[in-house]
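The chain that follows stands alone, in the form predicted alone, written as C-alpha cells.
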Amino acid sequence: MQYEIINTGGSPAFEDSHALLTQGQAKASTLVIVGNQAGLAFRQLSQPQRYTLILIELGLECLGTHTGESRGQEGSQILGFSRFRLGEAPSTNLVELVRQPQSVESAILTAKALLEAKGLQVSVCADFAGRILNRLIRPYYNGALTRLDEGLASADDLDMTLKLGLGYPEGPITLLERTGLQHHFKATQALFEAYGQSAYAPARRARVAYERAQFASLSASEGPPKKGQS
C-alpha cells in the first residue's frame, strides 16, 4: 500500500528505523503525518482534499484539536493514531486508531490494513484524549501510588499481592519506577484537565518525580554554581 510520509521528528513511540516512517512514497493518495509537530504540519497543508487518507500522530489530545468540531456531525477522511508507550519503555505494537462520528469508513479500512501491514496492532476508538488504555490503566496506577502513601502496604507487598491476585508480570510500583513516575504524572495531568475526574488526579509520588525530573534538568543546564556564589 503506498502512501506519503511527513516526519516532523521527535515521535514519541516511532523510532526513525521503524518501517512505517522508512516505507513512504511521494504522490500517494494516502498521508501520514508522525512526530511532535504532527498537527501543526496538519493545518499547514495546503491542500489536504486530494488526499483520500490522512493519518496524524497525536499524543495525548484529541484529533478534533487539529481537525475541529461541529454539533457531533465531524468527521472525514482524516483519523488520528496513537501507538501505546509507557513512559521510558520501548513501544509496544498496539496503536490506537481515532475516529470522529462521521469519519469515512473506508478510510478507517485502509487505515486499519496499512497499520496492520507494518506489524501493528489496531484497536479502533473515538475521539476521547487519552483514548483506551491511558482512561483504563491511569486510575488503577494512582490507586496503587495512593495506597502505598497511605500506609496500607510496602511497596514490595503491593506489588507481590498484584501479580500472585491477578496474574500481572509486574507490579505497578515497580512498573512505574522503572518507566518513569514523571511520565505517568504528565498522562494523568492532561487527562485531570481534560475530564476533571478526580481517579485521573495524578498521585503524590508521581508529582515529586515530575518536580525532581524538572529541577535536576535545570539545574543541569545551568551547571555548577560559579566560584563566588553559593
Given for the second form:
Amino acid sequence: MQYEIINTGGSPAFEDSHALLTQGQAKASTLVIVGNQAGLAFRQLSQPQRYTLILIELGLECLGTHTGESRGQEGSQILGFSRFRLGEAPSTNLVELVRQPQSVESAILTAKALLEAKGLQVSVCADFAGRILNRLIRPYYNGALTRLDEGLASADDLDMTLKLGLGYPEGPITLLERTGLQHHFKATQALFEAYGQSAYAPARRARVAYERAQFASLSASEGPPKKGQS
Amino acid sequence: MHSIKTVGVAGSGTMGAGIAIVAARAGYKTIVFDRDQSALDRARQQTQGFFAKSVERKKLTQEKVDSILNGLTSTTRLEDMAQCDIVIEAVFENLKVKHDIFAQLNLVCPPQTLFASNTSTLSITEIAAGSGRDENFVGMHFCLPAQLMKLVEMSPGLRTRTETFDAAWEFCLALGQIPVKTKDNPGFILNYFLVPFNNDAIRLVEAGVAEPADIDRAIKSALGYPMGPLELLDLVGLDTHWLVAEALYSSTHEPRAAAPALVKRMIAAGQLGRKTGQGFYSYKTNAMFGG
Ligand SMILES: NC(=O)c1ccc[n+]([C@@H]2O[C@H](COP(=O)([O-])OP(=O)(O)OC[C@H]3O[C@@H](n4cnc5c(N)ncnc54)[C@H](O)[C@@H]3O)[C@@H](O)[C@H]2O)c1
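Okay, that one was the form predicted alone. Can I see the form predicted together with the partner chain too?
Okay, now the whole complex, with that chain kicking things off.
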C-alpha cells in the first residue's frame, strides 16, 4: 500500500528507522504524519482534501484538537493514531487508531491494513482523552502505588500476587520503577485534569519521582554548585 | 505449636473441592463436609477425574493416587470435623452463613483447631468475630481453580495471634502452595485490583470508547496479559462479577468498585457470558463457526 509520509521528528513512539517512517512514497492518496509536531504539520497542509486518508500521530491530545469538532457530527477521512509506549520501555506493537463519530469507514479499514502491514496491531477507539490503555492502566497503577504506601502488602508480594494470580507478565511496582514513575505521573496527571476523577490523581510515589526528575534536570542545566555560592 | 495432620474443608463446591485436592495431594488426611450430599458426590467424581488425568499425564502413579483418595473422605455430619487440626471454610459468600457454620464448628472442634476462611470479599476479622475463636482464625484465600493455582493470599484478622498466623503459613507451605501476606482488606490484593479494573473496562464499552475486542486486543498486545478484561468477565460470568463488585463496593465505597449499570442490564437480558452463550462476545456464533 502506497502512502506519503511527513516526519516532523521526535516521534514519541517511532524510531526513525521504523518501516512506517521509511517506506513512504512521493505521491499517494494516503498521508501519514508522524512526530511531535504532527498536528501542526497537518494544520499547515495546503490541500488536505487531496487525500482519501490522513493519519496524524497523536500525543496526549484528542484528534479533535487538529480537525475541529461540532455537534458530535465531526469525522472525515482524517484519523489519529498513537503507538503505545510505557515510559522508557521500548514501544509496544499496539496502535490505538482514533476515529470520530462520522469518520469514513473505508478510511478506517485502509488505516488498519496499512498499520498491520507494518507489523503493528490495531485497536480502534473513539476520541477520548487517554483512549483505551491509559484509561485502564493509570487508575490501576495509582491504586497499586497507594496501597504499597498504605502497607497492604510488600512490593514483592503485591507484584508476585498479581503475576501468579492473574498471569500478568510483571507486577505493577517493578513495571513502574523499570519504565520510570515520573512518566506515569505525566500521563495520569493529564487524565486527572481531563476527567477530574480521583482514580486518575497521581499517586504520591509518582509525584515524588516526577519532582526528583525535575531536580535532576534543573541541576543538570545549572551544572554543579560553585564554591562560595549559597 | 500446632501440628497439623488432619485437614477439614467445609463446603464442597467449586473451591472446597479444589482445596480438598490440594490438601489430600500433600499427604494430609482430609475430610470434606457439606450439608448437601449431592455436592459431595459431584466433588468426589470430579476429584477422581482430576487424579485419573494426573496418572494419565504421568504426574502421579496409580498407587499414589489410591493412597491420596484413601485419605480423602467426605461427610454430611458436622461432628466428624472434631478430628481436624485445621478447618478451611469454603461455603457460600455470606457473613451469616459463615458465622453459623463456624459457631457450630467451634462447639465440635477442640480449642486448638485452627479456623481459616477462603472468603473473597468479606472481612476476616468480621467472620472471626462470630467464630468463637477469633484469635485462632486466619484468612486463606485460594485462587480458582485451587487444584492448579499456587497462590494463597493469607491475612490475619485484627485479633489473630501471631502464632496462629505462623502455623497457618507453615501449613500453607507444606501444602506446596505459595502464600502471600496481605492485610485484612476488602478484596485482599487480587480482587481489590481486578474488580475495579474490569469495571473500568466495562465503562469504556458503556461509553462507546471502544468495542470489547479492541479493548481486549489493546490490553493483551500492549501489556502481555493472558486475557483481556472483557473475555475474562465472560468466563467469570457477569452475575458472579456483579456479586463480587457489589460486595467490594459496599465495604470500600470506592466508585470504581461499583458494577456499572450495563452489568445489571446484561444480567437482565440473560447475557451472563460463556455459560449463556452471550456476554460481551457471542459464543453461539463461535460454536457454529467451529462446528
Ligand atoms: N469461585 C471462585 O472463584 C472463588 C475464588 C476464591 C474464593 N472463593 C470463595 O470461596 C467460597 C466458596 O465459593 P465457591 O465458588 O466454591 O461456592 P459454591 O457455591 O461452588 O460452593 C459452596 C458450597 O458450600 C456448601 N454450603 C453452603 N452452606 C453450607 C453450610 N452451612 N454448611 C455446609 N456446607 C454449606 C454448598 O452446599 C456448596 O456445595 C466463597 O466464600 C467464595 O467467596 C471463590
